[in-house]
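Given as C-alpha cells, the chain that follows is alone and in the form predicted alone.
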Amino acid sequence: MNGDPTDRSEGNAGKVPPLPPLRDVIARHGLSANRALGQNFLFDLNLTGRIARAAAPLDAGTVIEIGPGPGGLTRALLDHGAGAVIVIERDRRFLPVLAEISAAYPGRLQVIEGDALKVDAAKLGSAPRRIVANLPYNVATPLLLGWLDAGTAFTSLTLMFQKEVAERLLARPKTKDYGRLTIAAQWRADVKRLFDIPPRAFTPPPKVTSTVVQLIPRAEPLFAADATMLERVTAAAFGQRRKMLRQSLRQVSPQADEVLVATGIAPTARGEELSIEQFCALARAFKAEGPTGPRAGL
C-alpha cells in the first residue's frame, strides 16, 4: 500500500527543494491508486517522516521499500538520512515519478521494477538491511513471512499493516487474535506496535485503520523447534479453533494424545490456550515421532 491526508503536509516541502509537492506530481502524471494492487497514497510528510524516524538509523547499509508508488515514504527516507534506498515497484506508471526522485538524490536511490514476492530482498544492497514499507494489504502477510524466513538478513522491519493484521502479530494467548501468524512472527522476531494511522490519512481512504509495526528479527528463534513442523502443528491447532487438540492434532500424528500428555499439555486444551514455548515443545515431540501433515497458507 502507499498513502495521503491533507495539504498541511506540504508545509514541510522545503525539505526536498528539487521536487514539487506530491499532489502536483500525481496530477501532472495523471496517476490514481489501483485498488487491485492494494494502493492507497500517503502524502502527509508528518506521517511519512514519523515512519522514517521510527526506522532509524538509516545512514548505514541499505533501506528497502516495497510498493513506493509516487514516492511519499521514499522521499521521507532520503530526507531522514538514508544513504542507499532500493525500492521495488511493480506498477510501471510510477517509474517516471521514481526516476525524478532518483535524479534529485544522485546515487542514493535504486528502482527495481518487479513483483516483491519474486525478489529476494535479503540479497539486495549491503548490510545492515532495513525494510521500511507501507505494504499493499493483499500481499502483506506472505511478504512478511518470507522476510522472517531470512532471519537476521534484516536488521529491522518497519511496516504498515491493516490494524487487523497488526493485532494478530501482537496477540497474546487466550485472545481471539492469537493464532498461526502470531506464533510465526513472535517466534522469529520481537514485535512492537508503533502507532495507528486513520483511514482519512490516505487517498483513497481505505475502510480500515492502519498500524505501523516494527519487527526486530531474533539471532535465534525464541525456542528450539523445526520450522516446518511448527508450521504444521499450528496449522492443525488453529485450523478449527474450537476443536480440542486431541482431535485437531490427529492430522499431524495418530499418536497426538500420547504426544500431548508427554509434553505436559492437556489433550482437552485448544490451540489458543498454548504459549509459543508449548507449541515449540509439541513441534519437537512430533518431529521425534516422525509424523507428517498438511501445510497450508496463513
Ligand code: SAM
Given for the second form:
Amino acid sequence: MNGDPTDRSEGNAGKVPPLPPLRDVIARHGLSANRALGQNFLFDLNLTGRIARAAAPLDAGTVIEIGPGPGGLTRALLDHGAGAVIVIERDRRFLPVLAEISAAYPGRLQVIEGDALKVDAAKLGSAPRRIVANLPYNVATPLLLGWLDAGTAFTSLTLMFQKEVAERLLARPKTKDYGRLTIAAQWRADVKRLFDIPPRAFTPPPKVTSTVVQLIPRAEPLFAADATMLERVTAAAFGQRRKMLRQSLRQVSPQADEVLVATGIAPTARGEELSIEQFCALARAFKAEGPTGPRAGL
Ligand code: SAM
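May I ask for the structure of the form predicted in complex with the ligand now, the form predicted alone having been displayed?
Below, the chain from earlier opens the complete complex, with every other chain and molecule after it.
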C-alpha cells in the first residue's frame, strides 16, 4: 500500500512494473538529502517526463545524466525510450537504488560512481551524446563551461539550473544579467528557455525557483575569436561593470583605448552595452596586438 496519495510517481506503475514509487524507495533505503551535495529530488513524473521529452530523441547514441540521486529523472529517460543511459553519481548511498533501476532495464543503464567534474563526458558511450541533468547547483556552472569547451561532442544539453543562473545564460545586452556567463554560453551554443519548476516540486524544497534550459552547441562559435582572449576580455569588462571599457580593459592591455577606437567601440562604453560580436572583435584586436602591444620593439 502506498501511504502517500500525493506521490505521482506511482502513476507510472503500468510502464515500470518492477520499480516501486520513488518515495518508497527512499524510505526503504533510509536515504535523506545531503544539502552539501546540492540534493533536491524530483519525484513528480509529469516533470521528469517533461524533461525527458524535451531532450528527445533519446533512442540513438548515449544519454548522460549527472547526479541521478535516487533516479527519478533516470527512470523517466529510460521510460521515454533512451537506449543507453550513463549516469555519474558522487554519493555512493544511491548506488544500490541505481543498481535496482539498472536491473529493471537490462543492458540500458551504466552507473559511474564519481565526481562529474573529473569525468570527461565527451568520451563516454557513443555519439550522438545528450546530457540531461537536474544539476547539483554548487557545480552547475563549472560543469556547463567544461561541456561547452568540448564543442560539438554533445548534441544537446538539457539542464536544470537555479533560475538566476538560467537568466544569465539567456540574457540580452543592456540587462543586469548579461555578463561573462552569457557570452561564454551564447558564443558557443544556442540557448533556449524551456520551463520553470517551483521549489515545492522538490524534496526537500530549495530556496529558489529552477529553470530547465536547453543548449545546442554550435558547429562553429558565433563569431571568430580566441576563446582564452575572449574570456580575458569579458572577465575584465564585467569584473568592473560600472567602469568604462577604456579603464576596465587596461587589465588586458595598456593600449585598451586605441584598441577600442580601432574596433569602432566608444572607449566610454560599459561592458553590458556590447554585443557578443563586438566582444569577439575586441578579442581579435587584442590578440593581434600581441602580448606586449603593437609598439613593442619600436
Ligand atoms: N537527478 C536527481 C533528481 O532530479 O531527483 C537528483 C538531483 S540533485 C539536485 C543533484 C545530484 O547530484 C545529487 O544526487 C548529488 O549527490 C549529485 N552530485 C552532487 N555533486 C556531484 C558531482 N560533483 N558529481 C556527480 N554527482 C554529483
